[in-house]
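Take a look at this single chain, the form predicted alone, given in structure tokens.
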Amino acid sequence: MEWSKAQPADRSGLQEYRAKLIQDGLTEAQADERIAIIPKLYREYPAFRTEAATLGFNRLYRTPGQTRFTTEPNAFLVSTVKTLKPGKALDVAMGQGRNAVYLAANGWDVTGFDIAEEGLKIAAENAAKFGARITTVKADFEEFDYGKERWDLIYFVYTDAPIVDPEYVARICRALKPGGMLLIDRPFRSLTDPEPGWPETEQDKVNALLKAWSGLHIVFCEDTTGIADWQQTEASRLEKKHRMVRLLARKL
């Protein structure tokens, strides 16, 4: 973790880690032992997953010209706002603050959290930009109050929160508002690795969000395919179409 924090975006990867290794002294052999270590630190030790990705993130964030990502808001919240009254808003896992910095600039009291400081501080320079103002806290999904019937919207746009978790849903049900919303626009399948909590298999995730949030009233559910927000890069993320689910629910 600490050589990955001296490292620019482009030279972090095991594949690097590895010849450094080999560098100090290891063999192949023994190189291959201690990465193959690593992917099982990220599955089992939540504090190994969170310090990884927070270190992955901070580094993105800060990194000009990045192409994983577009920055633009996203296309499922920006038609779903159209047609609610602003209000208190909640952004689940904000990032550099794209869909936070568009809702404030266009009415709504929007907090946002995240892991990684680098997001958080540029979204708020962003905000700036527009002459709009958010909230920004620096928490995971587990760290984060999310109240009492304190929301009008709570927005997972790619993200990795536990939106299966039953006790991680019966939390978000309880801070919307009476009539709030709900809107989840993820990858069918996780980008990369396998994301705790959430089905793997074809027969589970089909109706995976369907069967996690039915005590909310469900506006709109897509199971679909198209160009995704998020990617390894600019390439794949443009010219490859992924599957993706899209629900709009709503707290009666």
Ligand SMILES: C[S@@+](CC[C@H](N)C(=O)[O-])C[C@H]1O[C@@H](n2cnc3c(N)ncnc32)[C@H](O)[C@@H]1O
Second form
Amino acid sequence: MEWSKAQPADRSGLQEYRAKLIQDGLTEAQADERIAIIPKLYREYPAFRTEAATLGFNRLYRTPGQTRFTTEPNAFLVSTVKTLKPGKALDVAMGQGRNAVYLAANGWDVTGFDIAEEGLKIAAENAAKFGARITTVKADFEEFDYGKERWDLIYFVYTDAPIVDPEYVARICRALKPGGMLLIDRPFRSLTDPEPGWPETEQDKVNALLKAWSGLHIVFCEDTTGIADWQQTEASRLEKKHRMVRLLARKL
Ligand SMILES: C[S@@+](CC[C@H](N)C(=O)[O-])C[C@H]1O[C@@H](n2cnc3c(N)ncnc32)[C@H](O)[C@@H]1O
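With the form predicted alone done, generate the form predicted in complex with the ligand in the same format.
Next comes the full complex, and the chain you just saw is listed first.
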């Protein structure tokens, strides 16, 4: 991690690290052994995963003219909020704020949190351009204080927050005001399409998402295949399709 931090973004990957190890005197086999540890650390140590994600996303947000993700707001969120009265919204893992800024510009009082402070800075700057203000908090999913009956809308857009973990779901349900809405739009890894670090990979039971949120009134649920909206850029479109889930639910 220390080595990676000191490198330019395009020269901080595993292959470059392997080359550095060999230059430092390891044999190719020894370097491969060291490299193989990294995905294992990522899978098994949440703190390592968080640190790696912070580093990677801060870099991405600082890259001028990046082509990995879209800066347009999420279509499902946009169409949903057109039917709602503006209130207090929470953006979980807000990134550089493409969704928070859209809501704030449309009269919502938005708080967003993320581990990548570079994203939070861009979000606040972009909101100011619309004459809007958003509250940004540097925190991870566990640390953030969601509160009790605090939000009219909580949304999870393209985030690997633990949305099928019963304890986490209970925290979110408690944090919604009565009548408050929950919105999810994200890739959903499954046992047939696993990816380390995405918690539901190990918990892909039939209708897992619906069951997890069954304490809310389900307004809309979709489990489909497609390219996630975050990836709707020329470069990212080439990536494989994901299993995608969308959920809209109301706390009664
Ligand atoms: C793919 S981006 C999507 C950002 C935003 N939701 C959007 O749709 O544009 C995922 C975001 O999750 C954040 N993230 C990753 N792990 C996190 C964690 N443990 N707690 C909070 N945020 C996290 C990253 O920093 C990144 O900004």
